[in-house]
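The chain below stands alone and is given as structure tokens, in the form predicted on its own.
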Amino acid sequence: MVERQRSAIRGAVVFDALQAVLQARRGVVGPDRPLHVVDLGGGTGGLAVRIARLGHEVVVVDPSPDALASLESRAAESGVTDSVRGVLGDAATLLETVGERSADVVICHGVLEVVDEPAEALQAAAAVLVAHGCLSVLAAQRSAAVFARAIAGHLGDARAALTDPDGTWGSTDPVPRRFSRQQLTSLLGEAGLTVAETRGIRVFTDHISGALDDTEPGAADALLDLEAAVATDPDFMAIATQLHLLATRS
């Protein structure tokens, strides 16, 4: 399976979930009025430019130039430029950038793995947003990491991930930081949000075989059925390369 079949899948139940708490959202403020959604950390707007599409005004906060430029042109060919507007900035300055109680749905998608101080990221991203508004986190799952290196082998960085506590194991691992599901859960409500969903994203798709992808017809729409089939499953939870945690503001 090529990749970007691979990256499709890894994507597809996401986005499912975010277009329900879309809909229930336009359900709430009525069809007069696009919502008011913020990407913080969107880059070049794969996932904004999905959202515009659907009639929604998406701001994209990002750190990087080069990622807002490209999200310009990814606007402009989707014929979206009125509907995302890119943002220079990041966690620490989101709300002076965007606004407090702004935004009706709240992006964290990759975020809370390379941020300084993840409990302050998650506060402002809740202060932006209106009342029973709702925040989308995705982050990397500290289980999997440590499932993926025992399978491959590695047993000494499989102990080195399940033995810190901090989810971080040194040079080793290309993700800086990796959480559990009660780590995020407990962030969370700190950041006085409630957990309403959580899904396992890539349960299945990180660590089967590229090869028997492309020996099995039909391999990848088998293997977003399964995906989306276990998304919520908690026996599978765990092994999930990342987390999807849905989080509304009272």
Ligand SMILES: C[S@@+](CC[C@H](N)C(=O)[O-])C[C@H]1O[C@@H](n2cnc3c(N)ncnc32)[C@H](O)[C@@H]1O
Second form
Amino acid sequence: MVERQRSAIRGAVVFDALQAVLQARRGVVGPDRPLHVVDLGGGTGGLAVRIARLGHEVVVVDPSPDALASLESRAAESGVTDSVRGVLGDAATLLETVGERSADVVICHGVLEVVDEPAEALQAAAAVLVAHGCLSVLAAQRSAAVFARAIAGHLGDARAALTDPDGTWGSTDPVPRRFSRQQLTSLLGEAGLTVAETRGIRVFTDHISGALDDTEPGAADALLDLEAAVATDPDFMAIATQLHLLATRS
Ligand SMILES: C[S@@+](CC[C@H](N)C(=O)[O-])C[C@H]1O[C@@H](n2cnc3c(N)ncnc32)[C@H](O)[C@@H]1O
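Switching forms now, from the form predicted on its own to the form predicted together with this ligand, please provide the structure.
Up next: the whole complex, starting with the chain shown before.
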């Protein structure tokens, strides 16, 4: 299976869930104004541009000037320059950058793994949400990393990943920090948010060989269908590479 297909499968369940959130919020806000979406650590804007194409306004706050330059090009190519704004900043400056209670939806994908203080990043994200706004968090899951290393035969790495209480095991892991479902739920609660939905993302996609799928016609669609079918099933959640949580502010 080509990487492009894999990449689309990785993003599909999350994007579908986000679309549902945006539609629900649109129902509350009404048609008179676009939804205000903040993508914290939105990087090169792959997701921001897709959301802008749905008719919403997106601010990407990211500390990487290179990423923001790519975002600008991507937005121009997609014809959504007016709806996507890149701002140099980070989790620590988010509140000053976008303003308190200003965003209908805040996205924080792949960011808690890299920030210095995940709890502070989530508190900042919560502070910029309007009442009943939604925070979308996507973060790497520790148990899946243990599972992946074990079934690949890297038992020492699996053991290290399992026993490290912080979910960090340094040089053997390219991801600086991984989380348990409980940790993420607690962090969101401490930020004053209520978790409404949790999904397992990439339950199977990262654990199966791409070469195997190439021999099976329709494998990409079948995998996509399977991922969607198990995403909210708690029996499968522990082996999902990432967890996607949607949480609301009261
Ligand atoms: C793994 S990438 C994720 C990019 C994008 N959100 C995605 O899901 O594809 C991590 C992003 O977080 C940004 N980042 C790093 N430190 C950050 C911080 N303290 N606050 C906000 N974003 C940060 C990086 O520049 C990078 O764009």
